[in-house]
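Presented below, as structure tokens, is a lone chain in the form predicted alone.
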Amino acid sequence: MVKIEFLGPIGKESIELDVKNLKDVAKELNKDENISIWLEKSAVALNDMIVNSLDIELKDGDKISILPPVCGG
């Protein structure tokens, strides 16, 4: 189980998911909505460090967060 946190805005809850790969994650975050439309938009964390390739393969409890893009001033 890898567990999926959702920063800032996206307003989730943190879930856990059964996967392999972080292809997977990506196939079953677009089955909702309401995460979906973040997706594209956002920048991808595994155990603190951004990825930029959904081909990297999971351990169970590796920690997965999706992070929205902000602006400050």
Given for the second form:
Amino acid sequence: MVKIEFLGPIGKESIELDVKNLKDVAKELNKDENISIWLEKSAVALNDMIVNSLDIELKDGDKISILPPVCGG
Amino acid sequence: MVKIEFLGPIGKESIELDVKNLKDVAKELNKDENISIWLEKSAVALNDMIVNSLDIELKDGDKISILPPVCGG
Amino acid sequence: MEIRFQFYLLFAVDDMVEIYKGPLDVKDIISRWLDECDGRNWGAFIPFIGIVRQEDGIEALSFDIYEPILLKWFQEWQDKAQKKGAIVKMAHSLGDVPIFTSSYIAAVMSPKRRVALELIDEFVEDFKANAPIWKYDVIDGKRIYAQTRSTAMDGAGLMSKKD
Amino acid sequence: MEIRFQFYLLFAVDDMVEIYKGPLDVKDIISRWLDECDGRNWGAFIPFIGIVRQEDGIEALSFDIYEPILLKWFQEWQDKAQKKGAIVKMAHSLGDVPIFTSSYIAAVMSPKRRVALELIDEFVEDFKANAPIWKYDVIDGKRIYAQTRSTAMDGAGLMSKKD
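Having seen the form predicted alone, can you show the form predicted together with its partner chain?
Below is the entire complex, every chain and molecule, led by the chain shown above.
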């Protein structure tokens, strides 16, 4: 199982998914319209590292974070 | 009479000259080697305004300042 | 700035990143950072102090922070600064920050003036674009995501259907 | 910075230019300038703090200032800042400033971050190039003109024989 966290204004509780790679996570998340509208402008982190490809295998216990547009300061 | 001030490291007392324009001042100052070596790298102010031309007539009481290279901060 | 609030430090990492609950005590933070400069032979110290402006009827701004990625983002900047002989520092607020108070201080200390001036600019701009912090306007006690002022982070859209 | 010196304000012009005999009391100056920000709806305050470095065996730097032209130079920058909705401020030392103490603070207050970051850079750089201030190294109590670090002002050479 991998854990998906939705950060900041997405305002959704974390979920757990039984998936093998990041592509599968993307596929699952796009099924929910309340999430998919955030995805086009959100960055993705795997275990707190920003990733730039979906071709990444996942292992049990991995944490994926969805980071919507930011504005610090 | 116009007054010539030598600022900062030039370390020379002010002098007074009986001249009619800035060109005459330049001519006079270039006669003194201890001053002329500063002139090529010094800016010139007339009554505390930096000037960019020597074609300026002077009147009695004018103050000319010679400003050598600066380094504030 | 007149002190009308209590200041709560939540955590500090290696004396580099400080996160506070609510507004920053600017004088205290700058004063401590100046003390750190003392005798260290820095030639230039430039803090950038961000203050919450009164506009669009807001009473405060409010912030969420995702600390693990913030600290990684910051460490990369510290490494970049160190290569130029400089260091960077930052303080930021979590939660509500009333108008006219400070939510953000970034700073550079460097032997050289040019390095410091360039670094503070790049550091603050990249902070705005990529630090994992989310801003909300507080109006009538409600927290409204500052969507139009927010910036998609580098690499955003990776999971978008369109791809 | 630990206060080991007495601080002497020589004069201040319209709360914008402050000239001190000897080193600057950085905390006091920054603190007062922050108080001036309070409630004025500035969004960004950036001070640049210049500190005398220990190098080449100097015990202090020393400064001459020609105030009339400094104030005119400053007023032009104030006008430039005002057109962008910002203000600039500065404090500088006259005479000797020991190593590890501050001789120079410049600052920008602006509603906008970008304006403040660009202005502090331009203001500090033009200060270095054109403010009528002369720097000396103090070594063994002697005052030596910092010739190689000095910059000929805009328009220099007007009276040179070569022209």
